[in-house]
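Consider the single chain below, provided in structure tokens and representing the form predicted alone.
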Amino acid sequence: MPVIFINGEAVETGEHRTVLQAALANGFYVPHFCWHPELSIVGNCRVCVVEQEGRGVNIACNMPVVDGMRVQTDSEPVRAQRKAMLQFILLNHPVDCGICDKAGECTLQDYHYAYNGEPALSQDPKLHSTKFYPLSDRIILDNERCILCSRCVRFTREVSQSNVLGIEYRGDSALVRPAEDRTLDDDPYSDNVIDICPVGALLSRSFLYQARAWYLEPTPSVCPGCARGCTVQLWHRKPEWRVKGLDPRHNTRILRVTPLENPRVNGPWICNKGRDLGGALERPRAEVAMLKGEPVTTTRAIEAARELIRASGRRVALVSSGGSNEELRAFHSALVANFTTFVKPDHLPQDGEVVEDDLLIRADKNPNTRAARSLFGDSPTEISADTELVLVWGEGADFGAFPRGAKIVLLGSWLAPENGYADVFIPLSIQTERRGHYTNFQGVVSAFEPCCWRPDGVIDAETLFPLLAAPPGSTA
């Protein structure tokens, strides 16, 4: 195994690695724009330079390690070349950090202050370019901020393989543009280019001017959009930056969703459906328990459900494939003896949605089908005509298929016509209001954490199931 010396320190590194990879893996930070661990090497930003003993200054991203080589990552010649490169990169850049969505997360901003920090030396006026070029219904491009690192182009060619983006013209006229009049709407993974853009050139229309990066904090979570179970970060406003005098929902809204890198599940990517999780969580909530459409307290509804379970003969339960591992186990422990239980899909593919592909998207649009079937089996749902009680947990049940006269207990989180039709409706918390785990289709278990408060009157399913199994008259 080769040993190289970085800033005088011996580092053991693997075969077929570059100096940049070896440095980053061993705690030596080397600035870079165009290099990305999941993309091919192009070496066009020229910022990752290091000084190799006897060979001068060159880029580290394309420098193979050779046993015994010695490199300096922050010598005077290296800092001088980085400063010159930043002067060149910023030649026509507007340096409009005050209004840029990337401010606070922009590596160009960081490197400018670390290695340059001086006004442009050029006496010529900056060249202007397009400011709000529409790449899709989701993304706009600010060409004045673009540094032509080509990460976005390589992503569409090498990862999503939509081949939507290219670079046209040359020199200071070069522009990132869609190829052959296509748009990024053709790419179900398009929003990843926003994350990997090292500057504020590629911007999300939904997040544009919504918040500064330092107003927000991430909560680790799992995308419930399909059986892949991609790990994500849910970005919401920090408590110290809560706004007053406006709609209080501004303080609990999920303002953006980004990937939480997980090599076992999704790597550093997620699909656009996962990005839209924040909007999906803003559906109208069900926060009031009901008996045949009449509002009651949650305690009264639990007692009524308990009485129905006790008084009914044949009972069938349709279990949610979106329940967490903890909730599924709670149902199994408390209620499985009382019901003939089937697992149902809460969600099916929608019109226009990519059903399945070879990258991340799975045909099963539910996050925890594997865990549910491991507890309750995978038999197709059969509700016989003599069924007296149907307990429905979650969405996706066909109430028209239930036997006439059967009582219905519905446990759900969203406003829906079925809530008022059920004999008993009990509102449940949603994923962002509790912690838990999902098991994806490969058997990988991922955790999610709460980032919002549970509304009054809403109960966690894990808490509810033991209460439903308790004797009548027990305290809920």
Given for the second form:
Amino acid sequence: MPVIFINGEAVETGEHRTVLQAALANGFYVPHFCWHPELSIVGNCRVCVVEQEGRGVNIACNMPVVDGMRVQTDSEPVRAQRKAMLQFILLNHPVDCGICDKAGECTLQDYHYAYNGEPALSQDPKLHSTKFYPLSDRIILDNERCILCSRCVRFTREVSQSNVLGIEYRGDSALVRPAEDRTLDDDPYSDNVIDICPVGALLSRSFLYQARAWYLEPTPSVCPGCARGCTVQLWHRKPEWRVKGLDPRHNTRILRVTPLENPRVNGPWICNKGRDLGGALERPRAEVAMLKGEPVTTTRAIEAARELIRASGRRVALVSSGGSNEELRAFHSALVANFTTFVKPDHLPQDGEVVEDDLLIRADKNPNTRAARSLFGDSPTEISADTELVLVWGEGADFGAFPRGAKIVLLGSWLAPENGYADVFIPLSIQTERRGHYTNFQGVVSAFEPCCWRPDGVIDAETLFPLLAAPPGSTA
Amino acid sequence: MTGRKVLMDFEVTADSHTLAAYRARGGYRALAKALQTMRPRDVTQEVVDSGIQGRGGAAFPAGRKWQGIDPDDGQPHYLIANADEGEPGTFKDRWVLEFDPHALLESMLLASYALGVRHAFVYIRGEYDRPWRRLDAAVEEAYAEGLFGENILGSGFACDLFVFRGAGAYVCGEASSLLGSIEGTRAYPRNRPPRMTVRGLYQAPTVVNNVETLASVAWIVRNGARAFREIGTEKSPGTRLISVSGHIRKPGVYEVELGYSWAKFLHEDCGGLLCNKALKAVIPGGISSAVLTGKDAKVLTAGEVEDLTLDHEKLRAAGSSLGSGGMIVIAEGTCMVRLLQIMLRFYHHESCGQCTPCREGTGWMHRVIDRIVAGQGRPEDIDTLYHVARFNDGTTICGLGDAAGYAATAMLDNFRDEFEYFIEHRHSKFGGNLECR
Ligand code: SF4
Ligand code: SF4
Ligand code: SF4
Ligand code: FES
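Can you switch from the form predicted alone and show the form predicted together with its partner chain instead?
What follows is the entire complex, opening with the chain shown before.
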């Protein structure tokens, strides 16, 4: 293993590494714009410079490590060149940080403070460019802020392979543009370019002007959109920045969803469906328990469900493939003896949705099918005509296929016509209100954390199942 | 008479570019000799021994470049003749393409044999129409006679040639970026490492040589490395094609034996300056080579340029180079501020926009000089130009950024007074003249 000396310190690196990789892996920060660990090296921003003993200043992202080499990451010539590169970048950059969504997360701003921090060298007017160029229904491009690092272009070539983006024109007229007749709507992974853009050039329409980055904090979570179970962060207002007088639900809204890098599952990417998780969680909630459509307390509904379970003969349960590992286990230990159990998909691919691809997206649109099947088997659902009670947990069940006269206990989280049709309906908490784990299709277990309040009357499935199994009359 | 000849050693006639004429003057004999009597490595050795330096601009020893490829490593290798002659002031390869295309083709066959190349390319600039037509016709003639394709001259050696027309961007002629152009992506210069002889076209080891460099190989193999070494100087063997333009009586392409007297070349062979003007400056090898001044020549009979000989070592010692062989002669009375404006406009226009300092710096310098020429110059502009030029030097992916900076610093170093005058008086010391009157 080669050993190199960074700022005088010996550092062991792998073969075929670059100095930039070696530095970052060992706690030496080298600023960089165009380099991204998952994309090819282009070496065009010229900011990641280091000084190599005897060979002068050069870019670290394309500098292979050679045993015994010595580099300085912060020498005088290095700082001078970084400063000059920032002057070049800022020459025509609008520096409109005050109205830029990236403020607070912008590496250009950070590096400017760290390495330049001086008024512009040029007094000449800046070149102007397109301020709001629509790239898709989801993304707009601000060419004035673009520093032409080409990360977004390389992403659509090398990762999502939609090849939508390219660079047009030359010199300081160069612009990121979609290929003719194409938009980023053609790319189910398009929104990743917003994250990897080091500046505020690529903007999410749904997040635009919603909040300053420093008002927000992320909660680690798992996307329930398909069996991949990508690790994500759900961004919402920090408690201290909640706006008084605003509907509390507004204050706890998920304002954006970003990937949380997880090499075993999704790397640093997620698909656009995962980005829309926040919106999906805003579907109207079911918060009130019901008996045949009549509102009752949750305790009353639980009591009624228990009675039905006790009183009926043949019982079938349709288990949710979106329940957490903990909930599935709770069902298994409390109720499996009472039911013939089948795993049901809560969601099937929707019209227009990418069914499956080679990158992340899986055809199974449920997050925990693997765990559910390992507990309850994978035999196809069969509800015989003499079934007296069907317990439905989650969505996606076809009520029309149930035997006439069978009683229905429905456990769900969203407002739906079926809720009123069921004999008993009990509202359950949703993923953002509880803690748990999903097992993805490969068997990787990932954890999610709560970030929202659970409405009154709503109960966690994990708490509910033991209660349903308890003898009638015991206190809920 | 500019010394002994390697390429222009025949009389150009209406059909001297044809295969028949080329054969009549000994053409394709070197190929036959090599295929029958030499191993591939012997051909490379011959080129190494000849000491020929690249004629495209960087003057890197061609043989050493070839040695970067192991012909027996089992990988595909590529050879590319860089005929994208875009350096302003440079039009010397055009002569080879138009009047001696078979010298290039025979040489490419020899190089392909030496380097284990099955597919060779000529990358020719789109603007070169007649050179392209001549070259294309020559390729067809060669194919018709079995000089390309399978089993060439019965030797078992196979090689195909593709002529690829560029679409006319200066930076496409940069050796690493023309790979992108051939591969069908944007022609962006590539970072090194890796060298092209390690990973070039389609990720395979590749040699890119200038047309003139390659075209000399047939002569070298035919006459031997020693004969080549006898021409030119010890450190700069051979000849150079030089295209002369500017304020000169007889512009054109000349073949000059390296080491030839510059004064003789300018004043005798090229007929001296237009309008009997004195020499102000010479750009020796395309605008990307540093400018040499002739200002001493005005005072002394033997000045900076006048004392020099045309070879790599002398020019390097004088802080410049023979570059691309495009010599631009500038007479007294020319406004160097306006000249720099034109040069910077060119670099700004042609910067591919890939790397930060060149993308922004060329435009920055161009706008500053535009403002100076418009009479809006500020005293600090000179420092700004130096600042931008300094940080374009050695910080960019390809040489364009460097060259733009050199253009600015060379002009400022040598003619600073003209710039100061222009800024102070808001007009040129020379009425803005670029023509010589
Ligand atoms: S839009 Fe962003 S990611 Fe794309 S090239 Fe510009 S700065 Fe880079
Ligand atoms: S690939 Fe699946 S799990 Fe990942 S973000 Fe998309 S929908 Fe969610
Ligand atoms: S130096 Fe200029 S022309 Fe060369 S790669 Fe950089 S931007 Fe392109
Ligand atoms: S990160 Fe190395 S040049 Fe951009």
